[in-house]
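In the form predicted on its own, a lone chain appears below as structure tokens.
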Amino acid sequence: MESKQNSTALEGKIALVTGGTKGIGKAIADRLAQAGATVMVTARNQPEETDLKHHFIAADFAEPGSTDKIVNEISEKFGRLDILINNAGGLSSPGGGFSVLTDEHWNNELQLNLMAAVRLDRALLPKMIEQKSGVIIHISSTSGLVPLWEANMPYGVAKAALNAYSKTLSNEVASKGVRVLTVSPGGVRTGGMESFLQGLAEGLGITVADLTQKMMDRIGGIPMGRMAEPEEVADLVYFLVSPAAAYLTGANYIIDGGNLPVVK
């Protein structure tokens, strides 16, 4: 088996990872580059590190013009795109259920966790169809499958919509040479997860440890006894975009340490 350092399975491929400067996105960008891909990453702000490994595009998906900016830069610098990882997303609305959620909360979650991917796919798919090849991965969440009203109602709803959209899109473009897949992580040990737990714990007046245990109990526990590391999610994404997964499309791959309490 090839080592990560020596693998060249993605040699010559051009990849874009949105939200690719930290957490899961950074791990994915690094993993694709290890396999030989030329990687572009987007984020709202310039990363703190001065020696960037990947080509950086500043883009805020809350701004309507961000998609055009990304497409233009890809066209000017590379002329094509082979792999699109729609990883940008996040939870910005408060916990507490329906009564604390405004239209703005709902709209913000839908724009970031659904419509950002829809707009970027719409802009980049025509070129993939023209070249008769391409892979699109939507990074979703097990929250789209296991609703948690007290913690992330609109986020979970937006991710559920992303799951349905991804499956529908895969059916449309499979015959055109483009594969579309979904990856749904459970709890992942990232800085964003730590900040989310800290903020929610403060709002509830309990410790992060107590909140974490409460959340684990609420979703039935994690049989493997821990959260995933970002690199573990990245390894799954790498496999799905690699030639080894050439017959895979339309599926939602759960990576949650065995947590999901249903047969899917």
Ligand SMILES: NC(=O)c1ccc[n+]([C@@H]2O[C@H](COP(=O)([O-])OP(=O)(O)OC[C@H]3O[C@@H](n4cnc5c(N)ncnc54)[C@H](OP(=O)(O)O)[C@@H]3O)[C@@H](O)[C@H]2O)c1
Second form
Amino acid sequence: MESKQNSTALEGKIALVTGGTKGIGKAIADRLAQAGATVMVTARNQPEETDLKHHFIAADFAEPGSTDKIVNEISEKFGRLDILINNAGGLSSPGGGFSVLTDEHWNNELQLNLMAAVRLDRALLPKMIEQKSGVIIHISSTSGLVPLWEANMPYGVAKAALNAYSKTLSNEVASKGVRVLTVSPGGVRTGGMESFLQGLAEGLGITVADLTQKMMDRIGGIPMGRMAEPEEVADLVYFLVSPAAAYLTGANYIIDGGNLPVVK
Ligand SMILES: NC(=O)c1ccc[n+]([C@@H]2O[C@H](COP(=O)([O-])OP(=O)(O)OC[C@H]3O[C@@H](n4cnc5c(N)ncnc54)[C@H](OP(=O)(O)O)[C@@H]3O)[C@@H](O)[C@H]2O)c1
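Structure of the form predicted together with this ligand, given the form predicted on its own:
Shown next: the complete complex, the earlier chain at its head.
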């Protein structure tokens, strides 16, 4: 098997990872750089200088001008993009089902988990099509495949829409040299996951450990008995953007330790 340290599969490639400063996005950014890519990351907050390993672009997807800012910086610094990882996402709406969810909650989840990717793809795809090459990955979630109304209805619905959008877009651009794929992680041990569990546990008046157990039971258990590490998701993403995956497009890759109780 190819050694991670010696890999040069992505040498010369320019990659952008949204939300690339923490959790899954950070692991992906590091993994792509390890394989030789030049990596840009976006987030709202600039990391400490010592943690800043990649070109940083400050952008908040809640602000309408964020896409233009990112696209302008890419075009000024590199003039091209080969790999786009739409990773920024997460959930901020409360659990508890339909009656506690306002238009604002729905809108926030849809903006961050669907529209941020739609806008960025729309702005960056024309250049990829002109180059006749490029790979776009949408980081979704198994929540887009499982109706977990108690915990995260608008988030799951936004990710389900992202899955449908990603598949549809892949059909449109496959013949133009651009591959579009979806990656759906189950639980991954990140800061985002920690704060989600903490917020929900407080709301329910139970401990994070009890809530975690309840959630594992509710989703039918994880056969591997643990959540994923961000680096495990990053390894899958690395493979999907690498030349070894040249015939893969339009598919949704589930990485969940065997959790989803379906035969697909
Ligand atoms: N962790 C899981 O269990 C899990 C499971 C399935 C799917 N996912 C998906 O995986 C992706 C990453 O999740 P994660 O757990 O790694 O998240 P995380 O640890 O919370 O990191 C999120 C990243 O996105 C940035 N970000 C957040 N909100 C943003 C905004 N409004 N505008 C711009 N950047 C923003 C954050 O930086 P700033 O805060 O500085 O902006 C950070 O770099 C998300 O799409 C999530 O839905 C996660």
